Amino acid sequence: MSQPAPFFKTLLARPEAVLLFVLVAELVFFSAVGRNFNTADNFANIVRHSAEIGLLALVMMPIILTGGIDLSVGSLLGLCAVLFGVFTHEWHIATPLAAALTLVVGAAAGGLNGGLITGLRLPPLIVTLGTFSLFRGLAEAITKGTMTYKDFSPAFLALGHERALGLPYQGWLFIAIAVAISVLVHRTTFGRSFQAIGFSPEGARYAGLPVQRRIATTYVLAGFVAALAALVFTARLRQARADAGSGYELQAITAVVLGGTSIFGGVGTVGGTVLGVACVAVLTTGLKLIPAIALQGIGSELGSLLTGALLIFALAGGVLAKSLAARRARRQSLAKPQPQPIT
C-alpha cells in the first residue's frame, strides 16, 4: 500500500505555492534594502503601474491555455490609445461613447487574430507576430510618429490616478477582470473547454466542443481587454501615444508562464497568473528603488533583463518538468508486469 505524499512536498510541487514563497521573499528583500519601499504609496504606485500588464496576463492565460499565443496585445493597446485620443480630440465625441467605441475597436481586432488563426488555420504566432507590427505601425502612421493626445476629462483622468478605499481604481478593476476570468475559466463549462482544447484540440473536437469558435472567443476577449488596458494606460499617463504598451506582452507572457500556465497548454489557473503578476510587478518597481541602482539609473534596464531571464527560466522548467513526467511514465509503463500469453 503506497504511503500518502508529505503534505510540504504536496505543497511544493505547485507552482501557485512556490510563487507565494517568492513573493514574500521579495518583499522582504526589497522592504530591507529598498528606499520607501514598505509604504502605503509605494504599494499603490505598484498597484497602478503593473495594472495594464496584470490586465493583459489575465487575457493571455485563456489563449496559453488552449495552447496559443498572442504577441501583439502590447501594440494593440497603443493602437488603441491613440484611438481613442482620435475619437475624442479630432472627433469630438463624448468621453463614454469614445471608450466604448475603442473597446469596440479591441474586440474587432482580437476577432481578426481569431479569424486569421481559425480560419485560415494559420499558425498563432505567426499570426499575431504580423499583427503585433500592423498595429503599432497603425498607430505610428496615425500620429506621425510624434503626435500625443493629451487634455482628457478630469472624470476620465481620474480612473489613472483616484483611490477608492485606499485602492486605486486600476486596483479594482484588475480585481473585477481577475474574478470574471477565473469564474469563466474554472467555474463554467464554456472555460473548462480551454483545457481540453489545450490537452488535446482532437479529442475535444471527437468530443463535440466547437474547437475553433472556443479559440477565436479567447483572442476576442484578448482584443476587448488590450482596449480596455488602453484606456487605464491613457488616464495613468494622461496622454496617448503610438509607443504605449511597447513590451507589454514579453511581461504578461512572463507572469502567465510564472504562474504555472503551460506554455504547450491544457494546464493554469488564473490565481497563478495573478501571482505571477504580483511577482513580476513587485520585482521591477523594487529594483529602481535599490539606491545604488536607482543612482546609476538601471532600474528599468535591469528590470526588463530580469524578466528576460526568469521567463526562459520558466519555460525551460515547463519543458524540464514534461520530460520528466513522460520518462517517469514510460519507466512506470516498463516496470509494470506483462500479462502472460495462455497456452
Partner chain sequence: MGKYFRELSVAAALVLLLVVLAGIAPAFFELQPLLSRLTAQTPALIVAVGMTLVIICRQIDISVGSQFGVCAVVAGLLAAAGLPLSVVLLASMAAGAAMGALNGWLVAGLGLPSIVVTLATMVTWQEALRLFQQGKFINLPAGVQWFGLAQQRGQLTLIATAVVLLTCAAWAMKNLAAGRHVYAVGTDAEAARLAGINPRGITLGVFILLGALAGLAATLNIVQSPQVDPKAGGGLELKAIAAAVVGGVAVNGGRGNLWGVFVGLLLLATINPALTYLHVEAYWEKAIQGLVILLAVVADGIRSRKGGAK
Second form
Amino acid sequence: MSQPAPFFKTLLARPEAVLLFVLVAELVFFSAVGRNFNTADNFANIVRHSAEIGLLALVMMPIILTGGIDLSVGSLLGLCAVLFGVFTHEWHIATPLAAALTLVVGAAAGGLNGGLITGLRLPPLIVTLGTFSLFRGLAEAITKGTMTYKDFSPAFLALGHERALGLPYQGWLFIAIAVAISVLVHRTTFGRSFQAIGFSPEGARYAGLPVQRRIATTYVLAGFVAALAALVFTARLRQARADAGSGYELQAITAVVLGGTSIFGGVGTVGGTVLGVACVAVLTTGLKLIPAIALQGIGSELGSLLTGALLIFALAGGVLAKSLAARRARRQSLAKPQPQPIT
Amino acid sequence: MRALKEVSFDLHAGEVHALLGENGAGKSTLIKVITGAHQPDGGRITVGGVEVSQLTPARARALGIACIYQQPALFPDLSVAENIALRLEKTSAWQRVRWAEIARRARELLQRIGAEIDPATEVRELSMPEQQLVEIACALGAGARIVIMDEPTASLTQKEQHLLFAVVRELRAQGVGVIYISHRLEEIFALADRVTVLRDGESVGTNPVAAINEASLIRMMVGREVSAIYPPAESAPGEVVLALCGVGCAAGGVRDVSLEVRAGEIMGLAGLVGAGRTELARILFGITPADSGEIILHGRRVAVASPRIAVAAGIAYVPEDRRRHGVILEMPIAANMTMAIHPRLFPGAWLRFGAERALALDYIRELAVKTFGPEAPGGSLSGGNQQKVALARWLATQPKLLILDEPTQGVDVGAKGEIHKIIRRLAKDGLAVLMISSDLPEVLGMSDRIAVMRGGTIAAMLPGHSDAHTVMAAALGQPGKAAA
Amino acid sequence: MGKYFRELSVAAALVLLLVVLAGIAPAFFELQPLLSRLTAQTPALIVAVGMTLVIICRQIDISVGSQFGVCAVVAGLLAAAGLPLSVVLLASMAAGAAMGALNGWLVAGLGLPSIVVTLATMVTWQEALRLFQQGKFINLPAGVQWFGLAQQRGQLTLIATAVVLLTCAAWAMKNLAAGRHVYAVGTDAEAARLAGINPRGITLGVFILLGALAGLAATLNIVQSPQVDPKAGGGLELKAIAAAVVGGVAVNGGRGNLWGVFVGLLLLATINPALTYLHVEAYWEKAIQGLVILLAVVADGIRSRKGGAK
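Would you generate the structure of this protein in the form predicted together with the partner chain, following the form predicted on its own above?
Next comes the full complex, and the chain you just saw is listed first.
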C-alpha cells in the first residue's frame, strides 16, 4: 500500500530501532567490561532501581503525547510516600487500605493538575511547576523535614525485595502497567484522542472529541501511577521520606523523549518509552560495575551526566534529521508516483 | 485557472477609488499584486509615472504603498505610540527609546486622522476599529501615497464608521490615493470618486460614481448567467429537520436567526464575507454556543453547548478551514474518517482496526478518494480529496443535518463536480443540508432554497431558482433596487 | 492604577505581611538580621532579573540553578588560586554566558522547546559538576569574604550592587530599543520579524544574558561565606520563576515588569522568616511557595478569561 522503501531504511527511521540497537550495544559492552554485569542478581538490581522512574515515564508518555508536560510527578511521589507512612503509622490503618487510600490521594492530586490546566486553560508547565513545589512542600511540612516512617509490614516490604519467577515484584508491576498503558494508547479511542489532541487540539475539538476531559484523564492517570510508584519506592527503601523521588520527573521526561515521543505532541509509542527507560537504566547501573568507575565511586553521576547529554543529542538530532529529510523529500517530490483511486 | 486576467486599474492622487466584486472575483489577488506579495505573470505597474518591475513587499512599502487589513497586526502588549514607532523606524538595539518624541509623533499622526486615542494606551485595550485607525496612522507616518483599505468597516458600528469615513476624506484631502474595498454600496456612494468592478478576475469597467446607480453596479457584479453545469435536483423536501427560532450569539455577532431546513432539502446560505454565516454554523455545532433563541431538531429542543452534544444530536459540520479543523493532516485517512464515531464504531473504547479499515475503504470507494490507501496521512492528499475525507468523517456519523462550510473552496474543478454530485445524492437520500458558500453560481445551482445573511441575521429567504441579481442585491442590502 | 494593578496588589500583600509582622514580631525588623536576610536574597534577585527577560521573551530556563553551581565552582577555584576578584567575576560571567549560549542556540537556532532543552542542560551541568567536584566545598582565601570589608559594609555593597543592577535593567527594558524588542518578540515573534526585529537574535541574547547574570550572582554569593558550596544553586530556578510569576510576568510572554518581580521576590522571601516569627513551622515554606505560584497563575488565568470575554 505505502511506497516501497528499503528494509533497513524504514527500520532505521524508527527511533525505537535505534534505541534497541543502543540497548543491545550497552548490554554487550557492559557484559564485556563490567564486573558481575551478566548475572541474574544484577538484572534484578537494575529492575529494582529503575521501576519507579519507569512507572513515572509510562504515565508521562500520554501527557507528552497530548502536547502537555507534568513536572510534579516526582514531588507527588514524595507526598504519597509520606502520606502512606502517616496512614499506616499515625492513623493505624491496615496496610492494604492505606495503600488504596494513597492511590486515591495520588489520583486526586493529578486531578488538581488536570482541573487547573483544563478548567482555566492554564499552561501545564507553570501549573505543574506550582504543584511541584506544593506537593514537595506538603511532604516536608508533614514530616517536619526530617521524620521518616520505618517498620512497615514484611508483606508490604516484599513488594520491594522479593522475586517471582526470577523477576522482582516491581518488575512485574512495571510490565503490567506498561501493557495497560500500551493498550490504552495504542488500542483504545483514548490513545487515538491523545494523538489527535497532540497534533491539533482545534482539529480534535472540531471532530467532536472531548478534548478537555481527555487531557484531564492523562494527569489523573499520572497522579494515580505516581502514588503506585511511591508505594514501590517505600517498599524498596523500607522507609517513607519527604525527599522520595526528587528529580525523578526529569529522568522520566528524559526516558520518554529518548523513547521517540515528540515533545510537540502527537508522535510516540509506549514501546519506545519502555526502551528509553531500559537504555537509561542499563547505562546508569552498568557504569557502576565498571571497576575503574566503581573504584572512584562516580558511577551514578556519570550515568546521569550521560543521560542528560544523550537527551540533548536526541533532541538536536531529531530536529536536524527532520530538516534533512524535509530537504530530501522536496527533491524527490518531483518524481513521486501519483495515487490511484482504489476500486 | 488564473485569478486575474489583464486587469487595468489606475488611481489618482487625492482620490478614493472603490473596488467592488463578489467573493473570489480577484480583489485580493489584485491587492497582493499591488503590495508586492504576488508577482504578476504579465503587465506593468507604474507608481507616480515610474515603471516598477519586480515589486516586493519591501519595495512597495518604500514606494509609499500601505495596506490596512481587517485584522490589524499590532503588538497588543505594547502602547499605541510604541507600535507606531516599531512600524516606522528600525532602531538599533542599543539606541534609547525617545518616549517623548514617540508620543508626540503618535499624537500628531492620530490627530491628523482625527482619532481620539491616547498614545500611551496599550493596544489590547483598543477596539478593533481603533486598532485600524492606529494602522492608518502608521501608514501615514510611513509617508504612504497609496493606502489600500480592505473592507475596513466589516466589524464597525455606525458611529465608528462615520469616524473612519472622516479619516478617509481627510486622507483624500491630503493628496493620498485610497483604494477602498467594500461590499457596502452605500459606503461606495458616500465615499468614492470612482468605482471599478471586478468579475472572474477581469475588470468589468471603471466609472465615476456620479455616473452610475446601485442597480447598474449590481448588474455589473453579477453579469453572466449561471454557466456551470450542476446536477439537477431529484428530491422532494420532506419533514422539517432543523428549525431555528430567533437564535443569536453576541460573541459571534449573530442575532435573531430563524429558519427551517427540511429532510432532502439543500438550503443554500449565501451572503458576503463577515455576514455571520460561518458564525451561525459554529453556533449550530456548539463551538460558540447560542445565548438566545431555540434550536429545534426533529421537533425536539436541543441545547447545543459543545460539538459533542451536536454530534450526538445528529448535527455534522464540515468546516471551512480544512487544514486546521477539517482533517488532522498527520493522522491516517482511516483515523480521520472514524474520528467522530468513536463511541459507535468502537464499543467499550476498544479500537477495531479491521472495522475501521473496512469503513475507510468503503468511503474511499464511495467518494472516489484518490489515495494510496487508508493508512496514508491526510496531509498527503490534494485539497479536494482532503475535503472528501472530511465529508466521509461526518457522513459516517449518519447525521440528520449536514452543515457544509464552503465545501468546494480551493478544490480543483474535477473534484468540485464530484462533491456536488455527492451532496445531491445525500439530499436525495433524505439528509437535510445547510450549505454555506461564497460561490454564487454554486449556491444558485445547488440550492432548493436560499437564505441570504447580512449583518448577522437572515436578510432574505429566496427560492432556489432565484437569479443572481436578487441574491446579490439581498446580500448587499438593496432588495428593492435589484429589479430596477 | 489599572496598568500596574497586578504589581500593586502584590506590593499590598507584602505591606500587609510586614504590618502584621511589625505588630506581632517587631524583632523581625532588627537591623542586622534584616540586613543578612536581604543580602541572602541578592543572588536570587539577580537571577530573577535574567529569568524575567527570558519569560517575557516567551521562553523558560530551568537550568539556571545548575549554571549557578558551575559558575560558583569556577569562581571559587579561581579565587582560591589567588586571582583578583575582578578576574574571578569576569571568568564566572563568561562561563555562565557560554552555558546560556548553548541553551539559546538549541532553542533559537534549532527551534526546540526551551523547557526540554533546559531540562537536559540542567541535568548535564549538575551532574558534570558533581562528577568534577564530588560535593567538596572550596575554601576561600581570607580576603575574599565581603570583599575584605567589614561584614556590614560588605552586605551593604552586595545589596547596593543588586539594586543598581535591577534599576539599570528596569530602565533598559523600558528605555532601550533592545528591551522593547524583547517584549515585541515575546508578544508575537512573527510580527516582530516583520517589523525588522531579529527574534532569534533576541532569544539567544536573553539566554546569554541570564547565563552571565547567573555567573554574577554566583560570584556575589561566594563572597558571603568562607567556603563555596557546589550545591548552592539547587532550587534557584524555581525561586526565580516563582518571583517572576508572582510579580506579574505573564508566562506566555510579552508582559511583565522588573519592579513587580522585585516585589514578588521580597514577598516570597519574607514568607519564610515571617513563619518563624509567627511561630508557624518553617517546613511549610515550599508548600506555601507552591501555593503562591498557583494562586498567581489562577488569578491571571481568571483575569485573562474575563478580559477575553469582553
